Amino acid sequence: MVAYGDERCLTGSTGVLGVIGDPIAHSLSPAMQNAALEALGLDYVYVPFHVSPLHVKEAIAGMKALGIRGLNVTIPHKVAVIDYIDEIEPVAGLIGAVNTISNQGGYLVGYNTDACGFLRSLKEEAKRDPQGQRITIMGAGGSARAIGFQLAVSQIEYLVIANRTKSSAVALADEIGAKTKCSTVGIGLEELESYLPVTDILINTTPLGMHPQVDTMPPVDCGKLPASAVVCDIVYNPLETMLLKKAAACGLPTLPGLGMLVYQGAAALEIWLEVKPPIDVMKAVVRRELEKRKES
């Protein structure tokens, strides 16, 4: 975009990025993309698209009648926009959800940042690598699939599906095994507790915790993890939930939502653009939104 003064301007080049939801107007990730796409100093606006369930098909082919270099997807789309895109990526195919869109010349691929953004949060922020380790995530919907398939791929020695429903975790245990030898098992939350001592990365992908229920939790006694497994919670707002309190105050590892919403976009941009996003500003950008939220 073209600057005049101090505002930033569109032009009749300007590029054009997205997301497409229902609702949407929650989402943080047009402050945080277009407070990246300013800082690379690219011509490229960051829009959010309301988009019905109704009307899945005419957005994707919207996307390509309008020249949208790029979309990001978020609920309840992920898995309906895979049957008008033109291939996917192996790794969201195993999944079976598509988050990020990415429009070669009219040629639609579909990749899953959720799983890569959570793996590169725990690596760079949690410091562990997930090879060889015994993980076990809480929960049985899109995140935990898009979580627990990348971690499959990653060499892990095995890994537990824990959920209210203990049949959805049971079928996404054999799920992610069948398709990728990985040695997993499903049980039901109330079977946790005896899995935590053997348990090296614990995750959350549960809503309990999210705002405005700040003060729910999962089913933990945190003081039965090793002293070594480190914490970890999806959840972005608050950025530190009651699980992540109770486990620092066992003295263990924590690793917040934060990271995996933003090195998720950055995996986008980095798609789309083939750039090297501003971690720190996309960081700082979502934290200001949160804390505005909170006094909104």
Ligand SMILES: NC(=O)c1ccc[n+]([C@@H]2O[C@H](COP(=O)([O-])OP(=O)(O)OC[C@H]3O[C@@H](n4cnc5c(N)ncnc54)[C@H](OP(=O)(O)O)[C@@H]3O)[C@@H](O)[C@H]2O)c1
The other form holds:
Amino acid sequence: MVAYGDERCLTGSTGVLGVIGDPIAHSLSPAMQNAALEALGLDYVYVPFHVSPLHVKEAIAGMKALGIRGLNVTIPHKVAVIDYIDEIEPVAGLIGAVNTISNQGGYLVGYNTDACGFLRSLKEEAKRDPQGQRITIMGAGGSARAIGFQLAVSQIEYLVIANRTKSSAVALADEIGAKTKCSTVGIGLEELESYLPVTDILINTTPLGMHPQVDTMPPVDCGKLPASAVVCDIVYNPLETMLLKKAAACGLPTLPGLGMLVYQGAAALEIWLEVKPPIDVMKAVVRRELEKRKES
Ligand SMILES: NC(=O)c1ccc[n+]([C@@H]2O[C@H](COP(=O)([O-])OP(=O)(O)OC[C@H]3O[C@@H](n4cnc5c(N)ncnc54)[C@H](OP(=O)(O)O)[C@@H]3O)[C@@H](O)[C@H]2O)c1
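Mind pulling up the form predicted in complex with the named molecule next to the form predicted alone we just looked at?
Full assembly next; the chain just shown is listed first.
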């Protein structure tokens, strides 16, 4: 990329990265990733692509044809893309969902950086190693699946999955248990209370508390958690959810969703370009974009 004054201009040798999803206009990734690429002085651009579920196959074929170096994959294509890539990294294979594709000279490899993004956030920001920990995840959707499998292969003590629809919690817990040999149990969200005193790490993966429903939260009495428990919320808008406010008021350490969002993007950049991503720049851009959205 060539700089004309303050402008960065594309040239014939500018590399292309991007994200596919439906919808895509709300994605924070273009702002976050382009800021990172600029800070690193790399001749790459990161582009949002609106791809309907009818055109996933063509989009992935197009990635090869156009020489797009890397793609992030967001809702609803994380499962569908697996049919069109050449190889899947083992944890992504266990999860059954891919959010990052690397184009290695026409050979496409799929990864799940949501999973390792959460793990890095837990270790680096909450200073908590999951090994030996008793973990409870609220929700049994796509993120619970990614985080659950990643933690299940991280030598944890056991995993409880609590969900509004109990049958989904039981199905996910059984699947994780069978594939990883981790001790798991699936329960209804209304049964959560009795598991709180034996939880070291509590993770919300439901949208409860997310903008605009900022006054909602999962049914958690934070006073029932051990004093050393850490409370995590993967919702990042707002940065501090009602659940995290209540946990902090009980004196518990908390982990907001911003870190997972930034680290999943950083992990993708590491895979594609073998660089050390500027985490502080990426966090600052996400904070700024969320502030802008609050105003609009
Ligand atoms: N920080 C990050 O990087 C990051 C990454 C991905 C997602 N997220 C956030 O994570 C959240 C979930 O994403 P997802 O992709 O996992 O969604 P998903 O696949 O749609 O799963 C949503 C889960 O939440 C439960 N749920 C939904 N509404 C609920 C309610 N009113 N009360 C109780 N439970 C409810 C659903 O339960 P049922 O099975 O009963 O429907 C389901 O288990 C979103 O807010 C998203 O923004 C953050």
